[in-house]
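In the block that follows, a single chain appears as structure tokens, in the form predicted on its own.
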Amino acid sequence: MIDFEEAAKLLLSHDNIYILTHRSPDGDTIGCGFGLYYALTSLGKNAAVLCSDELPRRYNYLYGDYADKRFSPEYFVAVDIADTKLLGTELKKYADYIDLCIDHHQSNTHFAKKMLIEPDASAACEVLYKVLEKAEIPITKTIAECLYTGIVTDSGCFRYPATTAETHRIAAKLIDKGIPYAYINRQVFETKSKQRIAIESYAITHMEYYLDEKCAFVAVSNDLFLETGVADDDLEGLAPLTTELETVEVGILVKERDRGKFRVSMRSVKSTDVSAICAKFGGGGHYFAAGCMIEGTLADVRMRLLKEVASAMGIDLWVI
């Protein structure tokens, strides 16, 4: 493990850097990736942001002017990636070459040569902000937009338990750079496609409740993907819907993108560690927000998850 100062020195000492983001990219990995990109290129370095999946349209204000220029990299940096399994199909070839990881997940598998992990930070962008401070790289308005986006998305607009006074202080400094924070919040949390509205309506209508209504479960099947034409980025931020009922303590969203393969997103609003639950299926994340991948039938996946949630909550299985 290294500190902010050593991470800053490592970034400053290399000139040709590939920045790796995780599959199914969210605001934090995109904000961290492009925030670092703009910081490095401001110093005259070569940098490129890579992702296995298409970047969500809602974040195009961060990468609209980005020109993807590939070169021979001498250094690889992973941002907001807890495990090389999250690199995705296109980037998995770099799994054994990652020099530095900047992250905030407690479940990080320590895969890089140098690790900077701050599990108490609300977002990887919060960690990167401190690295750029140590590197004495000026935080421009463009960089500030990236970092604010990552912080506001991963903190749930400052609602999630990982939000601290330090999170608010950093956000305030970024706002002082003149960023359009109201636009960013609307773009991230309120602007939705027709397909997204349809999926939200489906999720609310078809949500199932278990464990004396302490657990909510909703599944988006492969057939529904095909029927509605919904894109993966339209599902970002859907998991918190599962915890909106006042009695719910754990919410589960499962997405079947390929037949028999379910991507699971779990949320907790009280004392259940969903990262520990997801770890049992080869996943991980944070105490209150985590994910994993499970193969099987929907009925099998549902029961396996509910059994683990019941065990973690100390509830008899018969309640399922």
The other form holds:
Protein chains: 2
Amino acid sequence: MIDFEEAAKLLLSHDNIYILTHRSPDGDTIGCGFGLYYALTSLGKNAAVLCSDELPRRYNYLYGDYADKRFSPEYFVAVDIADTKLLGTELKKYADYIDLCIDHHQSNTHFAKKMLIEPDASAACEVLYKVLEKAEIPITKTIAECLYTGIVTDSGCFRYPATTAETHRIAAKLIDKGIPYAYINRQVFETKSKQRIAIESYAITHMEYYLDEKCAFVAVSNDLFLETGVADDDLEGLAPLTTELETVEVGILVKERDRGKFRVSMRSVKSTDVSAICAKFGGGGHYFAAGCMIEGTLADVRMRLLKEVASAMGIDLWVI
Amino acid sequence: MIDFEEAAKLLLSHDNIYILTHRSPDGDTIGCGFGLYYALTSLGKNAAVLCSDELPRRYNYLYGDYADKRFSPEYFVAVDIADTKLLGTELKKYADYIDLCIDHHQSNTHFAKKMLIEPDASAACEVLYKVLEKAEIPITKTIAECLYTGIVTDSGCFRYPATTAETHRIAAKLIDKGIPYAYINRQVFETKSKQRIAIESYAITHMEYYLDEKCAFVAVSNDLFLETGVADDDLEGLAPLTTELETVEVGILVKERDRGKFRVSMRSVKSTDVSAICAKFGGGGHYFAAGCMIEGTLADVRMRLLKEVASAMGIDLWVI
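Please move on to the form predicted in complex with another copy of the chain, as the form predicted on its own is already shown.
Shown next: the complete complex, the earlier chain at its head.
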């Protein structure tokens, strides 16, 4: 484990840097990836941002001008990546070569040579902000747009418990750079395609309630993907819909990717540690937001998850 | 027009104060009303918070311990009230006696003897924060909860254009008081009753698109209220749903209160000034969020509104 200052020194003393972002990229990994990219290239360094999956269109204000020119890499930095499993198909070949990891996940598996993990930070972008400050790299408007995007993505626009007074102080400094924050928030949270609106509507009307309405569960099937033609980035951020009902304490969203393979997203809004539940299925994340992969039939996956939630809540199983 | 300091002096030099909040009370008028109440009573003053309508349950963490004991008022303060019309049935009798108005609406009609209007503030609570600072009244955790509630309500949790770097700096100071901000945000934005979820689902599936999908329109009828048994506070904050589709620039939500009487809420997410449109119907508000009342049939109301929106956008009417 290293501190902000050492991370700053490492970045300043290397060149030809590959920045690795996680699969199913969200605003934090993209914001942190491109924030670092613009910072490094502002110093005349060679850098590239890599991702196994296509970057969602909604974030194209961050990467619109980016030209992907590959070079022989000398240094690998992973951003917002808690586990090498999250590198995805394309990037997993770099798993053993990662020099520096900048992250904020408590569950990080410490896979890189040097680890900068700040579990109290709302976003990897908040960690990067402090590294850039230590490195005395000027935070331009472009970099501020990247960092603000990551912070609002992972803090749920300052709503989630991961937010701190410090998060707001950093946001104030980023807004001082003249970033179009209302536009960014609209891109991240409010701009929806017709397909996205349809799938939210589907999720809301198909929400199932268990455990005395303390647990909500909804499944989005492979067939629905095919039917509605939703793109993968139409599905980012659906999980918070599961905790909307006032009685709900734990929400579960299950997405069938390949037939019989389910990606589970869990949210907690009270006192249940969902990262502990997801860890039982080989996953991880944060106390209030975590995920895992489970294989099986939908009925089986639902029952296994509900059993673990019931047990974590201290509820008798027969209530299910 | 007075400044923060003069408002502070006026509050400090008076006693037996009635604090008036607006009808259909939202988080900002309630937060500002109770924030001021707790501040004044901490000085040993006599104060009461009045509202024409019942306070929504979702805000009961702010007023739960409040006992309404009336007394002979000597000073009247209106908070977050842009026009005496917004006093509502119960409080309109005080319209001519208001001594001080603390507000942030550009469209304020300047009805009080002394006016503190800060159109650049995200919320009336942001204005009150600065008044309390000038008055050197300590901001307790209880007061901080009130002010934070108003700020997140009116700034859309820091997403709307009214947010500034200053808004974040104040939020940081309020969070430093140890307020349960995640709980507050859940109360304001995420906790929904089954009826609320049903009505959102209704609004999403019944959304109509006009003007080349640049304008969204949805009506919630009187019959639907009766059918679903939704409470009035289940309807607060539905308007942002109208601007979710990526092509939409202006969203219109129309609620039938009494038969043939429609309360219109308009939202703009690009360059249309909706307060100017609402002013044509005797209403007002902000550039990006405004409202008015219109009487007529639904078809007629829809057409009159769309005509004004088309005209404001410079679109030929035949496109409707």
